[in-house]
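Below, in structure tokens: the form predicted alone, a single chain.
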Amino acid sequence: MYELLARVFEKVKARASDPKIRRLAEKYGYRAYMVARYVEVLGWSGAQLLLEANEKPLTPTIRCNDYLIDCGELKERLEEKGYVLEGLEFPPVGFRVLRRGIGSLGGTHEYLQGYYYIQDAASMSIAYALTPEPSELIVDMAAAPGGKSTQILQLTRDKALLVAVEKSPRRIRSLRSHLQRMRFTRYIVVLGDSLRVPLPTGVDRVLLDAPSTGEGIIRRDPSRKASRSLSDLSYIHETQYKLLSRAISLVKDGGVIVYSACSLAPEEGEFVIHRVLREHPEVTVEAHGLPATPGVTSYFGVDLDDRVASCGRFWPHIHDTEGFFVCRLRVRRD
């Protein structure tokens, strides 16, 4: 186990017995490590605002998929079949259904044609922060069901060439029907764990939203409030950050890697870019341009690079949204 991580363990351990803490994972029904955690980085009022939010669930988002049709018409087709569409502040593509039309939001026309992808507002901001260009060579390391892959192909307007990686044969079927529903053309889909498949190296930009906990998706899957151990963890933190070390080795020098994980656990977020940043002096954070809260910097008396800070978060009780880290890497070798 990663040295650093195995301290903090016994940090959380001790806090989790605390019978405070204790009541009120029981309360929710959450393992007591993970109230431990949010209440060391919210404090008490603001762990309880989040449990709160998590009980509630989510308002469905889409994302209007401005390549194939002005996003103003797609409200007003929608609205014509009885959906009522209010538009998000961010991403500007992004529509909250504050109420359900004929149909459902995936069997309607507009769907089938492409016209729109069914997504949560963070998770559809993540690729805004890979500001992809078109013509430039770009991998998504992790890239069913597809939701970010459309993405990079409709910000570059189908002009950029994507490599779209995914290790499982049954999601892959997923990812490439959302590539073709959406019309989207520039793309190679490769089967295989992009910690060994091969890859092209020298690449411009590569998007990793790591395998993770899943703990971000409470809202719409309550299981994952017990699914998973600290042992679990600290697993998925070495594998999140064995992926992100080689992304490092794909792109070009100047290149840029936007990493984020569905998860709320500092351990899969700022540990993982701490630990980068320490083994990986080529790397350096920049600003990621989402209206995201800063990243944590100090946990369980341990004190993280201040070059976290500049990576971001989305929480449930702050933004209305499943809960996501996200950061914005350069690495310059010379």
Second form
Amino acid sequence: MYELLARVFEKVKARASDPKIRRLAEKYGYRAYMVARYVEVLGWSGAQLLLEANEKPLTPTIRCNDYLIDCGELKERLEEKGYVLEGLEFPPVGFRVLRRGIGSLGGTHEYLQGYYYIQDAASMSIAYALTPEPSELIVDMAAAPGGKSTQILQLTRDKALLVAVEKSPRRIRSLRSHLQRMRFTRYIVVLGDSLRVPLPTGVDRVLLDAPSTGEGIIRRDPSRKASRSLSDLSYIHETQYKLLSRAISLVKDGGVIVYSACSLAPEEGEFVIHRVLREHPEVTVEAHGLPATPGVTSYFGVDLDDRVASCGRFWPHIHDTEGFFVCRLRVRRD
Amino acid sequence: MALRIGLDNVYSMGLYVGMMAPGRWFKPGLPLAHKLAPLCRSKAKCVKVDEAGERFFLYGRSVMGERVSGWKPGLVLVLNSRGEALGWGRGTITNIGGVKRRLLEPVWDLGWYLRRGG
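Let's see the other form, the form predicted together with its partner chain, since the form predicted alone is already up.
Now the complete complex, all chains and molecules, led by this one.
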């Protein structure tokens, strides 16, 4: 186990045995170690606000595919079917679905035409941090079901070349289906494990939306309150670190990596970045430009690299989204 | 920059044109329907369905001829009343109660993305 995490976990376990923490965890159905960590980062009142926010289901949000349709026209067409939509402050192509109309959101004719993607507001923000440009070669290392892959091509008007990698044969079907439904063509979908599969090198940008514990999607999947242990967290951290190290090996000098994870856990966010900054001096953190709160720099007595403050996190109780960590990195080899 | 990807690992790429069974048939894909839809005014063999016909078609069901404008026999590109591609169909003649009726049968419609797309 990563030595720094081992140190933190001892303190997490000690804090989790506090009766006050245990009572709060029991009240909301969490494992005590999770609540101990929320209290560490947010304080008591912040942690309670988070736990309360996680009890409220997410309002559905969609991302308009402005590569195919004017977003005002999409809004009108859906409102003719009884939907009520409200534009998000960010990103500009996002809509909150305040009332559902005829048919399911994933079954309208507009959906089949590829005019939108059903996606959380935090999730649809991540591709903006990558700032993809037309004509670039871009790798999405964990691409299914395709929300961010389709958005990279949307932002580049289908003019970048995207290599979208997915290791699950079941999930890769969704990835291909969404790319085709939304009418993108500049992609190569690769079936394989991003740690091992042959991939292009010298690429302009890499998006790594890393596999995670899913602590950020408790509002969608409450089973995540109790389905992961500290040893799972350690295992996932290790996988995320290895994937990010592979991402670093793929980008050209001056290339950009966006690392994200749908998790609230600093172990899956700031600690991964801290470790990379320590072990890869060629990597620096850049401003991500998203309306997220700064990364955590002090956690259970461990001081992390100050630069992780430039990473960001979307919180359910602050941003009314899923929980998401995001960090933009640049690799300079000289 | 080196674009080296093992072909064994490539699952899909580029515009999906369709499915070919060597020496037998070609089933045109849905992305191809969108690409060819702008040619409906001139070169492509297309039909338009009305709103009810669109619903039937996207459910993978046949559409009666009176709901199809410009009905043609054989493989056709199917559009809705806005001129948006809905997929591929086949114009056929069927005998219903002793009366010959024109029909549009689905070959590959956008509803596939929900039913089978994954």
